[in-house]
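Only one chain is given next, in structure tokens, and it is the form predicted alone.
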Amino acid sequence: MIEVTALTKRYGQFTAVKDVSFAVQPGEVLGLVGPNGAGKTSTLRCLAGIIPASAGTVRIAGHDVATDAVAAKRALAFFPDEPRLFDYLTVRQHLNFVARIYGVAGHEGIAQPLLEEFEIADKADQLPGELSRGMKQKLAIICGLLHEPRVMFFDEPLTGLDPLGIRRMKDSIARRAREGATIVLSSHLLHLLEEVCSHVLILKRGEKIADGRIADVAARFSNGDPNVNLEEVFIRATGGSET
């Protein structure tokens, strides 16, 4: 469902992502990790078609993001760490607007369960300025889910959520993976990735250090320790760099 081949992203003379290849299949949740400046956000934005790759190819649900952008973007949703909302549209109006963009007929039947799932149904007629940071994040996620994307990219999805909201978000991601969605999740919270992800991709200075099933990557860096966790794997793989 996600096929990335030799992805490279340059900003002038600086190479943020260098020759990275990987694939994510339906039902898999890939944790994207790396030190600060490793190229995680640039990778996600190239995957979603928000910025163009300098080289390489990205295919989403069989569509090339560079040459068949509309079809690729119809199949995906990108959830940034900072929600981008319209100040003068209510929660309900946001959903109406997104439904018109994606041509979602009868979207009310999809929107209401999402509002209830993320517990903001009682805020449907409020403006973003009346919502907490966590509620804004939930609204942005609901907008992204409205067209029922098959591929999802999450960049720090738990920002601003309270403990109950974090639990519900983890459950929501896991459930959608079970239903066949293809998900990439970037987060500094390694315990979250260990709980939710089936696979991991580790970047350092824009290059791939390791990728594969979490158990297989852990075994590679375990040094014989059968109980090594993802945090320890990350430290060993990146030489102790901070996330």
Second form
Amino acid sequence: MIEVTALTKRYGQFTAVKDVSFAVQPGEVLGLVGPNGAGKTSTLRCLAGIIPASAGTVRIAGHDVATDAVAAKRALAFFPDEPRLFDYLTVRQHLNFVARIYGVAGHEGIAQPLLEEFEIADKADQLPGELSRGMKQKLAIICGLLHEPRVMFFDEPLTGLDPLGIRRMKDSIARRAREGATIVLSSHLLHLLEEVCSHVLILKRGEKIADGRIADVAARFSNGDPNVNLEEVFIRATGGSET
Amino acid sequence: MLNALLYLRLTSFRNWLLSRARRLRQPKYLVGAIVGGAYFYFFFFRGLSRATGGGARRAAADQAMATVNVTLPTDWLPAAAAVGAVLLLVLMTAMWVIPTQRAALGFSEAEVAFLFPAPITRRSLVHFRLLSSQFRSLVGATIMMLFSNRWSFLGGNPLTHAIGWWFIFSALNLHLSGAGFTLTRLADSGLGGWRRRAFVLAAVATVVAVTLARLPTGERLPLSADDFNLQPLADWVVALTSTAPLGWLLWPLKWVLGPFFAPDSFRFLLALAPALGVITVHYFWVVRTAVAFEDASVDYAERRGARIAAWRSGGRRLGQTPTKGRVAPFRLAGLGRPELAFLWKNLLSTWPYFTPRFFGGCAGLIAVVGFWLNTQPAWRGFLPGIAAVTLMFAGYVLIVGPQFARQDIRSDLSRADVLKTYPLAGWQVVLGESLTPVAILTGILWLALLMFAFTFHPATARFDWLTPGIRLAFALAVAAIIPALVSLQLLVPSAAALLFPGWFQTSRTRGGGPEVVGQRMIFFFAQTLTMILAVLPAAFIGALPFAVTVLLKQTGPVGLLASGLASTLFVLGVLLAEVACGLWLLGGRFEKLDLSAELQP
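Could the form predicted in complex with the partner chain be shown next, to go alongside the form predicted alone?
To see the whole picture, the full complex is given below, headed by that same chain.
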């Protein structure tokens, strides 16, 4: 569903992502981890077609993001860490707008259960300025889910959510993966990744250090310790320092 | 403690200056600084280095007024000082009437975060705030001096003007703080807002009424003057503001204005003592009445921070904060052209008046008024003037309108990441984003065209060929071209935003300064030049049918009508082709846009 080959992203002389390849299949949840400045956000933004890759290819649901961007984007949803909402549109108007952009027929019938699932149905006629940070995050997530994407990219999805919201978010990600969605999520919360992800990809200075099933990656860095957790794996894999 | 606060203020100021100087290493700031610096030099500073030129400008003004039969007073200063004192009184009265909330001092969010929990007394915080306001007063005084130095009736020199403005700003700042503290104390002691307002307004009205009643008969307002002689009016203003009790009320304010209006250095020195006295009294008033301002100041800082953040992140203007949702301008179904979703969204972000019903109502009103004016012989003399004003307004809307109607890609540039995840081609996003300002400006220009059609009545025989039929055809042709022309105009600032996002973003988010002024001027010149280059081919091709008509000697009504129709279609075709090319190019640019790379410092 997601096929990345030799992905490279450069900003001027600086290379943020260097020759990274991996694939994620339907039903898998890939956790993207790495120290600050490792290239996680750049990778996610290249995958979602927000920024062009400097080299390499990204295919989403069989469509090349560079040459067939519209078809690829129809299949995906990107959830940024900071919700970017329109100040003048109410919650319901946001969903109406997004429905038209993605051509979602009968969107009211899809939106209402989502509003109830994320517990903001009673805020449907309020502007973003009247919502808390967590509610804005929920609205951004609902907007992304409205067209029922098959591929989802989450950048720090739990930022700003309360404990109940975090639990619901984790359940929601896991449920959508069980239903066949392909999910990539980037987070520093390693216990979240351990709970939700089936696979992990560790980046450092833009390069892939390791990827695969969590158990396999853990075994590679366990040094024979059978109880090693992802945090320990992360520290060993990245050398315990930032970039 | 005050030393630490002074250190904070001075260090911040020094670092701000250094950062401004350092960023001149980037071409976008350096070029802007050169253009902005040249602008300031030629329009403001060049006058400072020479003699003030007041005499020459005064002579020129007198000569201009003589041509329109207006007699000016021989000495403006007393009347100007009187008017200035009355303006100060109005401002200060407003400071006692308008406030609805507890006194707040204008701290920033960072200042609140660092200073309020620190072991600093309330009085030190007041001093810090007063000190900070002095920096603003100095900057404001310098800027105002650049303007007032061009006023021909003033004496003095740039230095006395700058110091004079500093006294004015300082007095206003201190009075605002003092009034706020006093009102909070009064409110705490049980005086309600409306009672306070009624009392203040009644007191001021009583003072004015008693003064008017005490004014000598010979000093009454000269309303029945046959010619436009301003001298009696100036004399009346001076007499009014010198008569008790208004005169007593205005004395301290005239002392504040004294240094600014001093005609020479000696009288400037004499005016300093009374002005300093007023400032000193104000200072002690503020310090002694200071009440608990922390809660209100925190609230103020948060609101100001939110407004600034909103302004920096998008197209919202300062002071405009949506408080509740609006009814959608039209029903947006889930299926259909996605570009219309942007029209729908952006219409929600602008004034609620931009609806077909409102424009239709305006058109009806213009038609009724226009028809009525045409049937009134007494009013027909005004029609050419109205037509000329309408034409100028239309030109202004066409040229400057795109700078105000920004509900397009410019206001959503900060959300480019979100827009780029939509399954749309770049040109679709740019087209959709452009629809709202195109619709708004087209509506306004159509109304102006309607008004012009009703009021354009050339009196000379040269325009006899402009029969009602030809005028109608001409109006329809222009109406057809307007949307394409507006679209083209709007593509230019959109192109600037997409091609030079670094320039575009910094020109509106990183504060003022000569470099930012210069950047804006470069944008304006570039827009004008691009527009001329884009319209020239359309004008050339549009002229071809008329040329053919003349060559074939078919200048009768049918020939002219046919060539007019062909010309309109040709012009429309060229403009639409240019718009399509522009959308395609900008769409491609949008797809490749990487703001994170473009906006690197």
